[in-house]
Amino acid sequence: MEDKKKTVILAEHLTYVYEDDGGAHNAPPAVSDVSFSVEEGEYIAILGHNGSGKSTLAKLCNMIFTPTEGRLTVLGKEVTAKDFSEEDMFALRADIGMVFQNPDNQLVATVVEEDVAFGPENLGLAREEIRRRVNGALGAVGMEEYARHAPHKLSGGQKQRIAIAGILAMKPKVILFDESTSMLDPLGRAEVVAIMERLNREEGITVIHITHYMDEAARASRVIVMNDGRIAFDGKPSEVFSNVDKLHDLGLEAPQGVELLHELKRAGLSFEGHPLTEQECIEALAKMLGGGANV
């Protein structure tokens, strides 16, 4: 019998309100009464327009922010409990890493291998173990040959890979990517997304990817759509992106192939299922043009 997967993040009625300059919480909630769970080994994409609350939600899950209201449990520890201590938080931070938008803001050393070693050193690990972790992390992101390079001389995609290596050296169970591809060129984006997929598939690391790129979200196993601080959709990519008109109402679009098929459907053509990937959309379009579709 297959073992039931563990819940790594459990959010129950989370609300977060930013403080104003006077320390008051008078603004509308950035996250409002949000409940969801994340199981180990999931690959989740979180979408939403600017100001939808998606990045705030990520920072709550990583304990950068403390919920204004609600209950949050991370890797079995209730971080909103009164007895949750700084020592508890420090221990959890090694298990739930976060890669931010701008790689330049995450690099702290002048040599790549020293940057990757920063986290393990703060854990107080032995020098031999730190070396083993640094080598393993650089190998995992394909950056072994750059170990002695200066980070500032690398491309944006390479810098982001070094930032990921720094998280991997901590041996995390969960990694949150907070719009980590938004400042990269197409090649850099592809490199980072490929690493996310491989870490999830081969290492079993739970991946939560905050993004505004629909093609990236379509590659996840689950998509959560935020709107005005609340969850508007939560399901498989094929299910979420089949609601094209509702996504438009939220200021979002589906992947390009899905958008094209949606317009053809409005013009009177039809197709079976919910094509999502580029190849699936091409096949559906070929059937339409080849007379395999009902007109």
Second form
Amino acid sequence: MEDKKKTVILAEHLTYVYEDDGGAHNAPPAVSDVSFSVEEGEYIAILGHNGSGKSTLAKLCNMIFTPTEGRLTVLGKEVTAKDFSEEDMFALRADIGMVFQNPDNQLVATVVEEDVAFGPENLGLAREEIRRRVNGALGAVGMEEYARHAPHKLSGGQKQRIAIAGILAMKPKVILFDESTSMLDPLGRAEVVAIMERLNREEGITVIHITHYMDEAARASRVIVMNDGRIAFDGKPSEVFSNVDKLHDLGLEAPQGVELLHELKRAGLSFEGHPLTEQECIEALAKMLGGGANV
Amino acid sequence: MISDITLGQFFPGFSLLHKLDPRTKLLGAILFIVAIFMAKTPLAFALLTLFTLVLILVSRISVSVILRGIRPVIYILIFTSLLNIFMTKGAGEPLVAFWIVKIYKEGIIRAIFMTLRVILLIVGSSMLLTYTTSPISLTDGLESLLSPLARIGVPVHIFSMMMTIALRFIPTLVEETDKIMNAQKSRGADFASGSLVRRAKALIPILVPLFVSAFKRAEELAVAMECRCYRVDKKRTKLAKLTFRARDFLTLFVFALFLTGVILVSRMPASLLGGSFVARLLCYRI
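Right, the form predicted alone is done, so what does the form predicted together with its partner chain look like?
Next comes the full complex, this chain leading.
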């Protein structure tokens, strides 16, 4: 069944070097010789400390940056091909949306629904279709009642939901979240993550979530860890987070529960399986303690 | 303090003036302004005042709000009135002659009507535009009205996009200014005391970070817009459709009628009203 799914992103030996603007020469590549593929419907978290190249990788996938070397194929189109035109790029961008870090700097209009309509308007859709998509997208993020509000009066989480609606209105197949939760309060984060998961589960949208938060990454179906422009780990969250010591070497931490169990293991205790989420860790602890009933 | 600044003075509502197409209101405002400058006699001014009162009644905006709108220009009004009173030279004997000051009847009349003209201008146009039209529909209306210019190469769409973005980011930047000011104050910056030059200098540590961040925002916004397939050169469609309804045509017709009325009344000889003293007063050409 796995091989029936389409590959949405295929990166082969991607390298990207920021052009130095008169500063240091021979800047190290932000992304160097990275190969990976993303299948349709996956929910991927990309981790890495600052400067590890994770954001650059996202911007390559969305054609904001052009790879210095390597081959990149997005939704079946090779974007590094010589005959890949600007027209092709804009056609492809409607299918691969991106939600950015700062919610303020991606909202264009002074009214929420006008902002959600911005993408479809750019695509040149008919008015009735735009209206339908705007209502649908606002519904999908639970912001219908704010349709006529001014964006600057909303909370960070609400703004970010509007930004997601703006992308959804273009009916993308893939959405990249470039640290979209990092400027939000815990409540806003939870809202946005819940929407991501639902879009992935119910709408079948491929989600690529770049984040600092391990607990968010633990909820993905696959985790890619970047370090110094290269992929350090690529696998299921349970596999990746079982290498707690290696993660520490990369300046990262596993989710809190996993860290705790890791410490306990080092102290001589043993646990079954690979507990990952808070709930699983609680259960593993309870089991180890022999109780297990009331958690 | 600084967050009290509100842009425009839009008061949401459901009156006829609120419901009109923004283009109707823009054109109506132009007709109204022309009428103000065509008015030459007290009778014409009476007509203008009456019409403005009708606008106020229709808009259902409270009088105190309107008076607040006039307050900022009071000093300018007083200053220009004084200039008119003292500087106008009349034909007959001066009413008051004291040292080098000579006040003529014409000066006083001119000052009164000039003041009335400015007040009507402010109240009328704010009634039609700023109070009853949201900034975004005003922008849409302007873009639509100016769209014929696009054919001769004027980048109408770019201007309206810039206006929209400016309107969108004014509250964000005001908020940011407030934050920066507080940050500088917490480090001992003093914005409120000292000479004017000193206070102006104290603004530099606010303006520099504000500009830096505005440029950063601009870049991020540009990338976000591109990611949403925005292209300057490509035809876009619009969610909001401006539609001219019967009421818009009717309103424009009323405005045109009103303008004609003001022009006619301004040219009417007093003899047409019977030539009595009151008639001559009403038709006195200012």
